[in-house]
Amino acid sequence: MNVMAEVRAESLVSRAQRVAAVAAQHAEAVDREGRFPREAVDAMIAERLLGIQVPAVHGGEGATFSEIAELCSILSQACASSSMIFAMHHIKLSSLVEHGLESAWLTAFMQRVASEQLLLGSATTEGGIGGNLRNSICAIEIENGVCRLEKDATVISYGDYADAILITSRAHKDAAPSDQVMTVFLKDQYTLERTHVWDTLGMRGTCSDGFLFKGEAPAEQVFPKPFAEIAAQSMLAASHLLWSGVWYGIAADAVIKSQNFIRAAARKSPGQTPPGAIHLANIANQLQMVKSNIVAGLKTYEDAKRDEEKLSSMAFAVAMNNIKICSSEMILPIINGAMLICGIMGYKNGTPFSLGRNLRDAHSAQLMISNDRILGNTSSMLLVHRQDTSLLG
């Protein structure tokens, strides 16, 4: 990493702790209440952290995955329901950085992410397709240069608090399920009529409701690039990327949680190791695999990025869905350590070693997308693709 770099990314850094110290602030509030963090992502609209994905020549910073991730990590330690707004954010804006040049609005769009930093939502899910997001029931009609799509959102992610969302169809009445297309609607193009509450287990302050979605729009709007290769070249990782920096975040605080519970007990009984202490080295063993795993992934992408054919290849695919699964599966076993060292300091609320946000959230990371589906995925393109056993990539 070049100086330059080094000072970009000390930047990035520094503007995400301050985020994140407001976003601790209210995140019990925010959980409690299951409320939007609204103080949170003013934080980040102030440290202008939504463009940083944005090519500098479109007016943002040219942040890395790697970069953006850390920042996730940040955030996810504080807040974990900012820090998936924020995720969210960005998984959505890579579809216009990666897929936008080839348009002339996206183009202009995308510089008014950075510029207005402007919080965009994603609406994938559909009822009667579960979160199947590589199908649709409703399809987008096209016709005087005008588009027009009603969807039945199940989940619109921060719908209600979204500058812009970007939804997928049917490419038109006749097109199959799988033939889709993805488009941009700002936020005075589309109305949106609540059909169900976001009271949920953990990442209650994502304030993902479900909605009946009506957009109208020019045309332009739509991508002209296939879901498919979005979702196949840049969509699938980065969601797998950045969830991964959420959850390592959550798992993080609660070894930090317990290694602070173990030196408090050390400090009180000086020459003898706390009981916990064997326990506190697993979990920090277990949150170095995690970590790995995500690094690995993280360079696996941006690799892949050199290459359109590597990025559509099984081999991709199945390394980004790994990442997922591992991330995913492995936090709460990290989570449940970190319990057993706290003890009931870790079980009641309002404590510093308090662990129940931390274990509601870390929750979601199976069921986003479900790892039932991306296991049955992986095993269907394991049938005709060679199992990479090299540890050199």
Ligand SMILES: Cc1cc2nc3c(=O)[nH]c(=O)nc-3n(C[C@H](O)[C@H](O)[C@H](O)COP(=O)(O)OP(=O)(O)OC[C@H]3O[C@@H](n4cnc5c(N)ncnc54)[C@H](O)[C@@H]3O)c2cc1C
The other form holds:
Amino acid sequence: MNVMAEVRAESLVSRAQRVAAVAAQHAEAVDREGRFPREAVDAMIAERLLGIQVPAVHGGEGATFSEIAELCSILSQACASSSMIFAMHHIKLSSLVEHGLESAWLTAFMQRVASEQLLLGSATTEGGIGGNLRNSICAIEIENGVCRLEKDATVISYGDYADAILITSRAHKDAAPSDQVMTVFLKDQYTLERTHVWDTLGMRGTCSDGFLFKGEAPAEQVFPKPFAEIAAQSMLAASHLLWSGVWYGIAADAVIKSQNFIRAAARKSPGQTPPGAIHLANIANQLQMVKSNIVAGLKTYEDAKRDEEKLSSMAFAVAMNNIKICSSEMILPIINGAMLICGIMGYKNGTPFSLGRNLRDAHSAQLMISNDRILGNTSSMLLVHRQDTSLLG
Amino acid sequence: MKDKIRDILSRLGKLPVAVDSLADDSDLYTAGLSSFASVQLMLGLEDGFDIEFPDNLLNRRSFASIDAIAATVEQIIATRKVA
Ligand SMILES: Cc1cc2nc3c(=O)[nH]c(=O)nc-3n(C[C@H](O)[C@H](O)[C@H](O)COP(=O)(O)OP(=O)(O)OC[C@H]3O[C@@H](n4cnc5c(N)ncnc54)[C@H](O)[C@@H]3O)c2cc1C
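What about the form predicted in complex with this ligand, after the form predicted on its own?
Starting with the chain above, the whole complex follows.
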């Protein structure tokens, strides 16, 4: 790392740590009330973290996925909902950064995201389609330079609080379900009529209500690139890597709590290894596996970046799917192990070792694009794609 | 070769439109080729032409149109002759 990059990485981390401190103060209330983490998001805006991914020439800081994933992990150790909001915003921003430069409007909008710290929301999920994001029922209508869209968007996180929503649809009324486009709609260009309330087990602060979305905007706000390519070349990777950063942070926080518990016990009875210590060794090992897997995934992405061939290859898609499956599944036994270590102190709310929120938040990971769906997709690719058996390749 | 490709495509591509209505350079993804059907199509091509697609050709572009498929298949057959 050169000196400039080191200074920048240092400062991104310390900025995120200040946001995490704010998020931690309100995390319990956000979870209990299922409310938007206003304070944490305001802190992200104050630290100017919403625009860091935008290239420096366009007013951002050119932060990489690896750097952003690290920030997701820092934030989710304090409040997973805040971190997930940060991750989802950056997943949407990645579509602008990687595919927006061919459009003057999208480039100018990306600059606005950096300068005005706009919060971006996402609407891929649709009634009747679920998490199969490469299919749409709704279709965008483009006429005389104006585009109109109505979508039964069953889950839009922080829909009420976003400054703009990036939304998928079929490319026109006769298009096949998989012939999709993505369009940016600004807050004053759409209405949201609430259809579902997000009262969930965990991730309660993401406020992922369902809405009937109705929007009208200039047609230049449609991405020129087909959504299929955006999804394959950056969005799926961004989702799996940044979500994994969030999930890793939830598990890492659980491991730290259980380690604190063990260390306190060890100090009370010197000379004796506390009974839960063996569990701690075990979950620390599992956490390292999750970490290695995500780090390898980030490296695979950074290496393939800007090489459309590689990014569109099956090898890449299989690798990214595997990252998601691994981190979303592994965090559950880790947090469960932490619960066994902390016992009642972990099970109770309001102790320094409480693990309820970690466990509830973590359970969303397997459903956020169902793992069954992802495994189904990988298994179909494995009919033709041959597994690379090299260790380092 | 393109007739054979069209035949395999109409059996396995599960397109919402008739394969006859597509030009050789029509975009198959726009025509509705899903990722699952594209894998079935690859398997059908491997079987039909007795070839195996190497990993570097397993990407969207190689199967984006009938022309692209023909070029991909020809490339594999040509390399096999050299080898
Ligand atoms: C915290 C959180 C925030 C979210 N935020 C957003 C957001 O901002 N915007 C947005 O658009 N979406 C969002 N989502 C939705 C998410 O992206 C998925 O679309 C959603 O979780 C899938 O919902 P589902 O389980 O009802 O649907 P489905 O994907 O239909 O899955 C339902 C069940 O059916 C089974 N199944 C269905 N199809 C298959 C298949 N082909 N193969 C195998 N099994 C199958 C699976 O077992 C699955 O459990 C969010 C989700 C979470 C948890």
